[in-house]
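Single chain ahead, by itself, as structure tokens, in the form predicted on its own.
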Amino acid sequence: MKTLKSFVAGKWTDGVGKSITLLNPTTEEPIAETAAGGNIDFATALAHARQTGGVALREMTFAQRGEICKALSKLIQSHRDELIGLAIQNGGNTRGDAKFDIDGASGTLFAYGEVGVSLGENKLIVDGESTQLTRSVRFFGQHIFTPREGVAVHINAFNFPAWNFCEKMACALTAGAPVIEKPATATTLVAHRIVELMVESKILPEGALTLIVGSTGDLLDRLNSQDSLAFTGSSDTAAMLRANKNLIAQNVRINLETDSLNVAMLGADVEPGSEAWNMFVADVARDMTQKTGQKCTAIRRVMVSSDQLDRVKEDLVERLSIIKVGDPSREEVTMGPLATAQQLKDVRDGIARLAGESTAIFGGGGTIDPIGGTKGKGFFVSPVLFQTRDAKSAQAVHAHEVFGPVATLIPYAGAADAIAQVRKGGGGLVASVYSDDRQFLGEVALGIAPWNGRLLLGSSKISGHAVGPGTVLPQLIHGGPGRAGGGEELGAARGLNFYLQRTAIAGDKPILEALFKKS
């Protein structure tokens, strides 16, 4: 059984303390182990990252760092099948779900390689045009972005061990920041292998990449004002991070992505069987069940007009009925288990909570006999589709995210009511609205945009052309207000800003033009 180590200051380091065993969520068999406690001198780790990795990265241009990201993307692609196998083994992913994670990781790295190359052989970014500050035609101001001199600490979620890791890393490396990656321990096998490959390849300069397996110890207490922290995970953990005294005292930059009760809304104008209707049904069914619903962008609330309710139920139940749950290594299986025993407990508890105000119209309590499974083993759950018994009084559906293949149908009466229902979720990562009625789309989009980081406006014209709302695209921002954490990642070059310092420089116009001329 493999023992997973941390990679710190250029060396693989054993952990200490009680051992943690990683399980195959299909069979519950042990597949790897690591130590819960760290054996890491974080003062040394940070110094090495800042002084060795950071200096080396900042000496490069954006284009050079972009080429590094492209090389890392190709490295992952060249080991794609191996990584897919690990994702099936450690994450309970089907092959399709594993490819979604691995290809998302390599694709995002490549996209940021392109961003870096587009910024050229420069070490700074000129932000906008220079501005005349007084009546003098010589006294001007110019904003610029330069790399900060700290480290980027990334605490990543269990559900996307490759993509979540690489999307953060891509932005940071392109901006010139060395990274300290902390994957979720239970599903760290994929991320650990990617780091092994990166270390072996020597693509990155020394000190640019640190991997922490197990406890972060006193790492956060040692960060300073040039460092940054990006976190994906639960709102409870995010609240603890926000309250860290050192992060507050040092004004460490923090980006958080937490819970999200994402919405899919069907316009009353959409006819059953139309392209927009079919797009809506397909997106809901897929984003309920892909990765066994363990996606921060999964659809949790399904909003339809009262007149459409019966037909939508019929079509969604038909779609969900063909989902085959079981051993993800089997070709016929289309949905595997949840990642851990704790996730299974949380999902069952969440189903029970929703059942207090909603009726299950598919999947009951989530119990299922998996295909190819061993009786009594594995963290399996059925897709579950609820319908609120009273949409006006329902509260749990707008307050509690069940992080599994679970969604709830909510009828609405008109655009104003639909907007109000979306707002009850307290802020989300993504919402999707399906309609060919431009007036309805415009009213709803403006009404819910302040409550969401991203909107998909689905219509018959883009049916068959658009990716679903559950796919995070490197060209668009990922994050959202309120419950979703208030953070923002990706968005092409926008994703670099978190790791850069914007500075206003005032002076003689010819000097500014000479120093900060746009290339």
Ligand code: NAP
Second form
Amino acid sequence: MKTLKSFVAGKWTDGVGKSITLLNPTTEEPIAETAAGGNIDFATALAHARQTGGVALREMTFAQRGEICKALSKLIQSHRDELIGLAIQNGGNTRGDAKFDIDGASGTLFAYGEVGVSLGENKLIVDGESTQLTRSVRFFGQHIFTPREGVAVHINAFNFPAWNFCEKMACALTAGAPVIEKPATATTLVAHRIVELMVESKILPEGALTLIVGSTGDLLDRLNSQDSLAFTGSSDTAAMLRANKNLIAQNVRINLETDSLNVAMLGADVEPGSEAWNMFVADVARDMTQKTGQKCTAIRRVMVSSDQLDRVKEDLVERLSIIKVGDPSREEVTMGPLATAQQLKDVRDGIARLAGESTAIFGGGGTIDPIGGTKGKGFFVSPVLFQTRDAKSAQAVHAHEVFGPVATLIPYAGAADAIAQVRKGGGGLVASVYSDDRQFLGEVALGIAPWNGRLLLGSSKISGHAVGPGTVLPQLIHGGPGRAGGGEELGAARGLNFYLQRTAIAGDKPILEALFKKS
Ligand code: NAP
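Show the other one: the form predicted in complex with the ligand, since we just had the form predicted on its own.
Once more the chain from above appears, this time first in line as the rest of the complex follows.
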């Protein structure tokens, strides 16, 4: 059985302490082990990353770092099948789910490679035009961005071990920051293998990549004001990290990506069977079941007007009925198990909580007989579609994220009611609205934009041309207000800002022009 090690200060390092076993969630068989951690000297790890990796990266231009991201993207692509196999084994992913993660990782690295190249052979970014500051025609101001001189610590969630790691890394590396990656322990196998490949390839300069398997020990207590922390995971862990005394005292930059009760809303104008209708039904069914619903962007709240309810239920139940739950390595299986026993417990608890105010229309009871499964083994659950019994008084559906293949239908009456219901979720990553009525789309978009990081406006004309709301694209920002963590990642060059310092420079116009020419 493989023993997973950390990669610190240029060396593979065994952990100490309690042994942790990684399981195959389909069979519950052990597939790898690691130690909980505790022996990493984070003072040395940080010094190596800052002084060796950071200096080497900042000596390069944006274009040179972009080329590194492209090379890393190619490296992942060239080991795609191996990584897909590990994701099936350790994550319970179907092949399609695994591709979503692995291709998302290589695609995002490639996209940031292009961003870096487009920023040219420069070591700074000139931000906007210079501005005359007084009546003098010589005294001007100019904003610039330069790489901060710290490390980028990334703590990632269990559900996207490849994408979550690489999307954060792509932004940080392009900006010039060495990365310290800490994947979720239960599904570390994929991220660990990617780091092995990156280390063997020697694409990165020494010190640019550190991997922590297991505990972060006193790492966060050692960060300083040039460092940053980007976290993806649950609100509870985020709240704990936010309260870390050293991070507060040092004003360490923090970006948090947490839970979200994402909405899909069907406009009352949309006719059953129309293109916009079919797009909505396909997006909801896919988001409920892709990665067994373990996607931060998955649709949890499905809002339809009362007169559409019966037909929507019929169509969604038809789609969910053909989902084949079982061993994700089998071709006919379309939904694998949840990733861990803890996830299964949390999802079952969440289903019971939602059942207090909603009725299950599909799933939610009885036993499950997974295709190719071993009796009594595996963290399987069937998709569950609920409908609120009283939309006005329902609370859990707007407050509790069930991180599995579970969604709830909520009837609404008109745009104002729909907007009010979306707001009850307290801030989300993404909402999708399906309609060909431009007035409705405009009113809803304006009403819910402050509460969401991203909106998808689905309509007949883009049906068949768009990716679903659950797909995070490197060109658009990812993150959201309130419950979603209040963070922002990606969004092409915007994603670099977190790792750069913006400085306003006032001075003699010709000097500013000579120093900070736009190329
Ligand atoms: P989690 O339990 O909060 O764990 C997330 C990460 O934090 C893991 O790497 C975990 O490491 C680490 N961690 C836990 N306690 C820590 C501590 N005291 N100090 C430092 N690191 C610590 O979340 P999860 O169960 O992996 O992920 C599921 C949640 O993530 C869901 O709520 C989902 O909505 C959210 N999520 C959000 C996004 C987004 O982009 N907004 C994306 C994906 C998932 P160990 O594994 O070693 O405990």
